[in-house]
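Only one chain is given next, in C-alpha cells, and it is the form predicted on its own.
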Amino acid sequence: MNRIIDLDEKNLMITMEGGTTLSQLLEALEKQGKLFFPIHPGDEGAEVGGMVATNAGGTRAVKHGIMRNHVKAVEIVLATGEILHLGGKLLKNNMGYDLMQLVMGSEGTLGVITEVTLRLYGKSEFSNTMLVSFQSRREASDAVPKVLQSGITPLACEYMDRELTLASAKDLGLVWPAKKGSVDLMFIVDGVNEDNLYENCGKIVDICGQYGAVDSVVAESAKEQKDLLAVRSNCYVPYKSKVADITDIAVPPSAVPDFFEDVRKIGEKYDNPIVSLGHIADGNMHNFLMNRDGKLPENYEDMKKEIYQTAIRYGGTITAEHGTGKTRTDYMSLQFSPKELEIMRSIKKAFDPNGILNPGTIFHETAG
C-alpha cells in the first residue's frame, strides 16, 4: 500500500495509496523538479493516509494551511468492507454532503484509508529562513500581526522561548545563532524572485523593530537554513524525560499575547516552569508542562484543564493539530456541546457500526 499511482502534472495532482511515506512523495516531486507539496508534519517516515486521517498541519500551514486544504480525493474502506471514493480531480464540487471533509481528521475511526489525492503547487526557487530576537513573549506576539497586515505572508513563522533552542542546538551538536534576548521568531520567507524576498525579509527586521526586536539573523546558506530547523524539530528530544505533557492548544492569533500571559500566572499558581513553542502567526501554541522529581506533579490534571478552559475562554481549541486521540477524549465536553457530542457519535454509528474502528479513540465508548 505504498505506490505512487499517478504524478498528474496537468492538473498538478499527485494520486498515491495510503501507506505512502512523505518521504516518497517529497522524492517524487523532487525528480519532477517543478512542483511541490507544502504541509510537512516534521517526520518525513509519516505516511500519506496517517496525514489525512489526522489532519496534518506543521510549521508551513501560516501560508499553505493543513491537509484538508490540500486532499482532493480518498478512497476508504469501511467497517462493513464496503469502499467510498470520495472527491476526485476537481477544484470545486458541491454536490450533497462532503464526506470526505469528516474522514480527514477522524483519526482511523470512521474508515481505513487507502488512496489519497493531493493537490500540488509551483515551486519557488527562492526562500529564506531567518531569526528575529525579542526579550519578551508579548513583543514577539504583538510583531506577528503586523507582518501579516504588511501584506507578507511567510512559508513558516514560529515561535520558541530561547531556553529550548539552547537545549536542541546543544543535542545536536550545533551552535543557535541567535545571542540577544529571550525568545525568538524563524520566518521561513519566499519570493517571486530574488529582490523580492530580500524586501520580504527587510520589511518583517523593519515591523519587529517596531514591536522591541533586539536582533535578527540571516540564515545564508543552505546549510544554515536547514540547522535552524533541524533545531525547532528537535525541541522536544533534551526534555523528553522532564516533560509531563505538551499541550496543543490554538487562540485566534489576536488572543496570544493575553494567552501567554495567562500561561504565564498559571505556571507560577502550580509552580511549574511551563516554556513553550510553537507555530504563532496560527495561533496554535505548544506549552511544556513539567514533571517534578521525575514524576507528575500532584495538580498535574488541574494544570492542564485551566489551560484548556483558558483556551476556550478565548474562543479556541483543545487541540489544533494533534488530536483527540485518547488522552483528550475527558476534556471533549469542555469544547463541545451535548447537542454536538450527540451529532459526533451519531457519525461514528452510521460509519461503524459495531465500533470496531479504533475503538476508544476521540470517544471512550464504541459505536455498537
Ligand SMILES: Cc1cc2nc3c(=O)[nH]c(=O)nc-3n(C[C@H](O)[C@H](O)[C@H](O)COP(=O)(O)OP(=O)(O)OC[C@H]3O[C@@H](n4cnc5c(N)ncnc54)[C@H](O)[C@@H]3O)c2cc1C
The other form holds:
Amino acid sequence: MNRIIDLDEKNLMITMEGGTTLSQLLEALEKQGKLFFPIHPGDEGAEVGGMVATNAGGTRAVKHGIMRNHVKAVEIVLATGEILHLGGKLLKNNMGYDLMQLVMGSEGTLGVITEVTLRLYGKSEFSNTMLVSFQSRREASDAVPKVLQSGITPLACEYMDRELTLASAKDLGLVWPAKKGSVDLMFIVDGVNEDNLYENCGKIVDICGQYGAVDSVVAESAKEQKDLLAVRSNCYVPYKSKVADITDIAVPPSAVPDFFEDVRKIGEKYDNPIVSLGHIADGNMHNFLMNRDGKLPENYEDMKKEIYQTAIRYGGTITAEHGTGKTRTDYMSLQFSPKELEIMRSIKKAFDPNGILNPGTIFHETAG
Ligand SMILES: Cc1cc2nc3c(=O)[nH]c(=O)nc-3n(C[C@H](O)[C@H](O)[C@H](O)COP(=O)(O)OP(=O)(O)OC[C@H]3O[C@@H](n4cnc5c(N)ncnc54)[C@H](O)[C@@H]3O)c2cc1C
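Mind sharing the form predicted in complex with the ligand? What's above is the form predicted on its own.
Following is the full complex, with the preceding chain placed first.
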C-alpha cells in the first residue's frame, strides 16, 4: 500500500496510501519541483501511516510544527473492518468532534491508517546550518527565546552537550568544528534569498553573543552542512551500550534552563552522569540515563520517576515525540487524572471494542 494517489497542486495537498515511505513522498515532490513537505523525523524509511500513528515531529518542528499540524485527511480501518474517512481537503472544518486528531499519535491502537492526505507548502530554496557555542547550558537555553523573539524562526534549533558531539564525530571519522565552550546550539536557518539567509544567520550570532556565546561556525559548503547534521543524528550511536534509557520529556520552553539544572542535580543525587541533547526551542530534551557496569543502576526507577515528576511540575510531558508505546504505560497515571484516563479508555473501547489492536500499547490492559 505505497501508491501516491494524487498530488494536488491547486490545493497544495498530496494523498497517498498508508505504506508510502517518507523517501517516496520526498521523491515525488522532488520530481514535481515546487512543493515541499516539512516534517522529517530522521528516518526516510518511515511510512506516512506510521508518521501519523506516531505523530512524528523531528528537528524542523520549531518552524513547521509536527505531523498533526499538516494532516488534512485519513482513511482508517477499524478492528471491526469498518472504514472511516476523517477530515478532507479543507483548511477550515469545525463540524462535530475532530476524530481525525485522535488518530494522530494513537500508535496503532485505534485502527489501521490506510490513506493519508498531507498539506504541502511552497519550497524555500535557501537554507544553512550553523553552530553557536556557549560555556553553559543556561546561557544557551536563555539565548533561544531571544532568537525567536527577534522574528527569526529557524527551521531547527538543536541543543547538544559537547561530550555527545565529540563522541559522535569521532565515531563517524569527522572533526567537530566547534572548539570553544562546552555546549552547542545548532541552527538550521532559511531565508527568502541568499542575502536574507546570511542576514538571519548574522542576527542569530549577534543575539547569542549578548547571552554569552563564545564562538560560532557557519557551514560553508553542502558537505559541511551534511557533516554537522550527520554528527547530530549519530549522537546516540556511541552511547548505545552505555545508555539505560533516553527520556523524551518536553517542558514549556521557558522552563528549560531550570529543568536542565534540576536534571543535573537529580543525576548527581543518583550518581548518574546524565548527558543531554534535544530540540531545545520546542522544550523537548532527550536526557541519556546511564547504565552502571552494563546494568541498570540501583534506584534507577526512582531516578527516572523523579525526573518525570519534575517535568510534570513544570507543566511538562513525559513524552514529546517518542510516544507512550509499551515502555511508558506505567507512567500514564503520573501525568493524567483518573477522569482523563477513563475518557481515554472509553475512546479506545469505542474504536476497538475487543481490544485487538496493539494490545499493551498506551494502556497495559486491553479494552473489551
Ligand atoms: C533514526 C530515527 C530517527 C528518528 N527521529 C525522530 C525525531 O527526531 N522525531 C520524531 O518524532 N520521531 C523520530 N523518529 C521516529 C519516527 O517518527 C517513527 O519511527 C516513524 O515516524 C514511524 O513510522 P514507521 O513507519 O517507521 O512506523 P513503525 O515504527 O512501523 O510503527 C510505529 C507505531 O505506529 C503504528 N503504525 C505504523 N503504521 C501504521 C498504520 N499504517 N496504521 C496504524 N498504525 C500504524 C505501529 O503499530 C507502531 O505502534 C525517528 C526514527 C528513527 C528510526
